[in-house]
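Coming up is one lone chain in structure tokens, specifically the form predicted on its own.
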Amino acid sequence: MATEVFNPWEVKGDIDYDKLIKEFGVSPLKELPDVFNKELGYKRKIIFAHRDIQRVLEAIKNKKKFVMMTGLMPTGKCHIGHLMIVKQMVFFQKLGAKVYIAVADLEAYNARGQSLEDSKKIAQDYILNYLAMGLDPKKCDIYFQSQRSNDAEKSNAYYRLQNLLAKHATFNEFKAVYGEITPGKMLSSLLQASDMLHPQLKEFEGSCPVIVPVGIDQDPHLRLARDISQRIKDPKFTQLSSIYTLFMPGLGGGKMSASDPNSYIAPTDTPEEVKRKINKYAFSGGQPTIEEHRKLGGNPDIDVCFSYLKMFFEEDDKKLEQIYKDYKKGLMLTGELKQYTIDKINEFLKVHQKKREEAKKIVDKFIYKA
């Protein structure tokens, strides 16, 4: 049996979301305003839990200032699993949020030994995809942890906050939240806390609600930042809010891994690569033979292609429901489901890749010059 590993730096084995909800103390998402229920991630329960989302909903309702804070780990290629979070950035931006995006190049250096220069190159590809997904560059602040801002006042405030946070954390607390811990990981987690909290400093947006969209493996970072922030009296922080997204499965099942090209579809994949990856690697819920499949039906709940359609590529609820029923009854074969998924992915990527090319004209403004 494979060893289960679950922490912000590595995830292996099966993921029991119900268990994690109880263990981490997050709340299942229930009633939301109508605008949320029209968005694929919420109506299909792909975004499944939250902490303190109410204060963000109130800011949206009253047209008050709020921030969506997120980050990217530039240690592997951007894949379609990452684009699910980008969808949330665009969604909240349209609801009035200013989006802050931290490129975690110092965390990549401290926790994974990757050079800052390599992180810069990888981050450029991520940012291209973010812009291609519709992120409004006028309403976002994309920065590198190693180079917060050319504005000395802003940069000083950001790094000063990391050191202020250090005073309010204990080693035992780090051990309780993370288990195994190193000085590099401690520094990384304090800098992540600074990432999440610094939009509320007077040098940035001032006190306001901040929502952080994360995979639940990143929740330890959030818990630490929430706990420490409430011990600081000056500045006074509004408690962080968060939402939690299901992991998009890798092609072979399990969590998608940016370090394994055969586990994901990349936004730069050609139509031929998409076809090869889906046909060769996508885990199927079908039966071993056509005869058995026609007789017994398939299992869409474990089929990776169906998951991709549900989580990202099939917007039409009625069409998705029909595919689910037909596959389960054996009316739709595995090959047919795979081909439909290949067509939907390539349809999306054709448009996305054209927008990526357009985004190349402005991407340089987000990459710091050494």
Second form
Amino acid sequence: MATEVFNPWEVKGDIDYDKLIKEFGVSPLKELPDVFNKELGYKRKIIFAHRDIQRVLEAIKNKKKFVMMTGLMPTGKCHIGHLMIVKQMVFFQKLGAKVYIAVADLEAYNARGQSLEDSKKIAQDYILNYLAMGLDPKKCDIYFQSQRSNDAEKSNAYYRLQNLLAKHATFNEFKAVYGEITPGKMLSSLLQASDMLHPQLKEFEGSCPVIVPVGIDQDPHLRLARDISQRIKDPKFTQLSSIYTLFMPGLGGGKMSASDPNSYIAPTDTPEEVKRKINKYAFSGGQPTIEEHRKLGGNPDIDVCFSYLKMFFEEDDKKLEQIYKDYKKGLMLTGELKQYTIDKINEFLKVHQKKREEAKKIVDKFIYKA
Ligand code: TRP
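Right, the form predicted on its own is done, so what does the form predicted together with tryptophan look like?
Below: every chain and molecule of the assembly, starting with the one above.
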């Protein structure tokens, strides 16, 4: 088996979520308000853990101001795995959140050596997908780390905060949280802390609950930001909240790898590409022959198509359950499950791609001028 690597800049090998929950000290999600239980991500435990979600739930209940803040590193192609977090942003926006999105071009430069120019180009594709998912552009602030704002007061406040935060962290903390650390990575994590905390500055929203939806690999950044934020007396930061989304498996069963187009479905794939990728690469929980499959049944729990349906494409619980049972009993064949999934994905992409075209009319507003 591949050696396990797990840090904010690299994830390799199997992910043991139970172990991570314990090690990182995040809490499993329980007893959420009804609106949450109707949402696919919560009822199916795709959002599987949190820190301090309570204060956000209070804000929702009392109709108080709160922010959802997240970021994207524009290295590699935007794939359907990335869209899961966007669904959360749309969901929280409807519950009253103002959404902040950082395009982590400085992080991409420091951690991956990617130029700001390349990040700008790639980010455009991400932002198109984000808008196509239904984010309300009026209630979101999308910015690049290298160009926070044309409003100098806002921009100063963001970079000032990054610098002030440095005073409250120790070198040993960085090492404990990240393992290997370079000056560039250190600056990136302080900038990410500023990403997460700056919405609470007086130049932005003022002190308020901020919820950060991420993959669990980003939790080290959150731990650091949470710890140092509480050491600062002025301004007083409301402690950060966070929710953690499972990784969507790559077609082959491992992680989606942005450098291998056959490991993911991209929002811009054509119906033929989707068909080819699923038929050729989607790891199947079926038996080697139809006879064996009919007799022994398949294993939906390890089947990549089934997990795509469960995590994203099949909203209908009854339908999903039926597929689960039929596949397990051998009533549904692998070819049939694949075809069903292909149809579902293409149905989604047809609408998504149309919305992407519409988003092209407004995307420029979110991209800084050189
Ligand atoms: N580090 C994140 C990634 O690798 C991107 C990011 C930058 C981010 N700032 C953030 C995520 C703030 C959440 C909150 O994808």
